[in-house]
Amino acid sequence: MNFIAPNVNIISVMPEILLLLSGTALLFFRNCAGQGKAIPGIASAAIILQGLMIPTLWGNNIAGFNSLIVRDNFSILFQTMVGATALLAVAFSHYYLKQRKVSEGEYYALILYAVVGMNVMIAGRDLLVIFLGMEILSLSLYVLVGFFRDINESMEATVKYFLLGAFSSALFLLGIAFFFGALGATGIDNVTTAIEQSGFNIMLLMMAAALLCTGLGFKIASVPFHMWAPDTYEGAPISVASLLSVAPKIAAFAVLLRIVLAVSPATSQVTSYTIIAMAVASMIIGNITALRQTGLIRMLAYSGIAQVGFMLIGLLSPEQEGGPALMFYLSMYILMNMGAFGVAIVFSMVEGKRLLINDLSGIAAHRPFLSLAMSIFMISLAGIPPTAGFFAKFYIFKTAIEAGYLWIVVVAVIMTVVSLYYYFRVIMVMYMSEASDKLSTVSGDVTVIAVLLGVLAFATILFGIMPGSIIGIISKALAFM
């Protein structure tokens, strides 16, 4: 019996060994004197040195284990955007902890060991590779979102995120199950070779496409599976919460777009129709209970669950301009949402209160320069020029009309509309409602992250009126698929 040594290439996952290591360290160093600054520090020189060697991939197509995992340009473009997530949360955490006596060892640890699973689900081109890496990612949000164990709403939000969650990675694995009873392997790129030899079951296919969507719909948090969003983004710790609304739905967007582009030659129409669903369903409820909604952040997941039936609509053409569509709305969804929830925090209330929209009354009396950042993030997410949000749906709804969704591109439309009311709403709190004690002064030092917020604002202004440059970088690590 022959013996065929696999090809394991170390260079392919040294980003991710070198956030093990890192997120290692952390855990050894968290009783350490003098830690306070340090271990923020260690965690944000980790991602970015990781972020500094995967565009070094750029162009190579490295591949590793039997080509288990493949750094091409696609998976270094959504990688990169996983990282400045990551690294944003970080400075957003340091802010956050700091006037909370904790062990900020396990935190950042816990977050370096996030990134690495979404690194390993985004290049993985096998179904349980990106399985690993979905549970690699599960289990270091369970504990994040549960991070401080005598506040009751954490418990809560992370049973309940544990119990949805393993309810989403069973029907994974189902999924895997059936693709493998159609194919009999469960790579990726096996799907184009059994197409051309007219070797699979259609009907195992249609049935595996469907369960891998639905399971990666929790992720997203789409409807029918975002139940758990809006109590676990209010439960869990606001610097969580915002990694959380928008890392993991970057991952699994790339693990979607991959399955679609595989499986649609095949089983174009019941993945049309679950993604369809999904669309309309999440931009429908997401919108309509977010105009409901008294807390802040609680109004925020019902918008990121509105917002993900946006992003779906790029799935319906992926092949075409849809790809690209939905990653460059990704890269702005990063911009725009991360720094609502940057504004969040330096509003946060005592913990363990909730924030509502009411207590920012008159806010921009007293803080105009952060006023003025969450408004322009509000205007984005709602999708006004000239700002990267207005381009991000106009990009999405002209793919769908090329592609013949027309009525779902006027249902959208019709959503957006509605959403004007509660992110304007907001603003409205902010600028024409009388001042507020509660939080007309904001403790500690905030330059570093309101520096921060500044910058992303002004990303938010500039690639709206300026698109060109992130698109044609898009473009260009889709050219390969």
Given for the second form:
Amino acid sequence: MNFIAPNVNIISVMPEILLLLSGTALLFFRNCAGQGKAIPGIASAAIILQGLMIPTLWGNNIAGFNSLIVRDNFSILFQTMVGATALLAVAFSHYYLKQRKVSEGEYYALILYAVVGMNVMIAGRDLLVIFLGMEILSLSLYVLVGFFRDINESMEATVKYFLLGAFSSALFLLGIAFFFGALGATGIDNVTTAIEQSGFNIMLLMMAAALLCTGLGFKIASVPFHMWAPDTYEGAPISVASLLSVAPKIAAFAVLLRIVLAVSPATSQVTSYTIIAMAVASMIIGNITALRQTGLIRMLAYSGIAQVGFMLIGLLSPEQEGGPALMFYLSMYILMNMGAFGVAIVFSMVEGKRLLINDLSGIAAHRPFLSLAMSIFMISLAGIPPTAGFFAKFYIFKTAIEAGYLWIVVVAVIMTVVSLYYYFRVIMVMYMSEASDKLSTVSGDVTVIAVLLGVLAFATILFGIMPGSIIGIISKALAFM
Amino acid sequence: MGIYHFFAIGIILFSIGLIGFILRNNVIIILMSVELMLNAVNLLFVAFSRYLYANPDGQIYVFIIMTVAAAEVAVGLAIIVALYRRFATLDVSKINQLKG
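With the form predicted alone done, generate the form predicted together with the partner chain in the same format.
Zooming out: every chain and molecule, the one shown earlier first.
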């Protein structure tokens, strides 16, 4: 046993320190700062600032804490995506919370802590560090989901999310224990060296891979670990649901990609079977169940489960084109899913209760801009050109065919056709139904959120016409892996 | 007493927690089951680190995991208190307003 003084290298965690400090400051000053734009302003400033710090580390592979945390280009890209999502969620939250009397300081502090957790998950090179990041993220989200504790649905959502989240953490932890049993260390890179020296217990490593995939499967809400997602999204504040439906998935996919890349040479069959099962089940069950949903948020939740199924296909050939295709899909998923939730937030501001798809009937006559944006997001989620969603699906399918998984692509294409029905029903209802009075007047100032939604819709079209630039950046980031 | 004894007892404890999580309806007992699962993992870590590898990493991980478990219980009990105030019950089968 030899004790090595840790080489902390504080630069490597500067963005997280910034977020933690500003989050804690928000907790202290929640009553001092005048109600209004100050608190969300500070929160978004912190996220933007850490977002500016992260790219300065590009290409340097800065390591901290004895290489427990490594900021390679891969993690920088994923962290930028998380930051962008969190920023959108903060902007949406501002509009959502304005209607309700809550103390905003804790709310935004928890969002910042969740971003810290996700950053740690993404940059972590050791399973235990990843686990700690996952817990920071989860504990913040449990509280955020149940933030309105005088609403029954919110409490029910948070209890379901908490119990299943804690359960998945325990499974993930058992996976880490088996991983430690197999290799004698918990670093992800240890697998590669162990394979070269063939010094590991293959049975334990296989069980570890399956359990780690299970634990992360809960976080990305893939079938059969999706039960919490629809209830939680529906019960949670919609602004939290928007964050919950995108950001943890990005972080969990980053971890999955790292783990699959590391262990697949040793346990190729087990990991790919696990992923195939999760992908196919998510696509089929997510899409079929979404067909009969009447609630908008619930429909989006099942659509999210289905989208995760498509993304998982990218993990089947991670070392070839699957990794970049998955990252492209994730970045486009931010645009279209956050956009759809943003529109839902604007509409939900009127009524304050459960938003049904039929409530949107005839809304196009009163809110032509929002309806157009929603239509673009729905078309993109369905995967129809010329939107970003089409190229996201196209790249994923292409990599799967190249890797020899033709039958999965056939299933995926059939399920894409099925998904057209429920995405287009939203557009149909908005444009072709008789106007209902329920939502016809959206009150309040929605300038900022409208501008954001416009940018998102524009980007969805733009990357659908020229996806090459994003693909170029992503390939560069993955060249190091 | 060797690695297999500790491995077996760790797996058995984990399974008891798993079964409790699935079968019981009381939120507090479900939370206790999850804690049992976490502690079973702790036992596995110590066993692996003591018998398979001559490094103490696994024993140090236990402290980290205990801290995480404590944080999880703190948040969990707070949620349960708030839940009880709304629903006046801790039976998860009776808390089902969200459906679809």
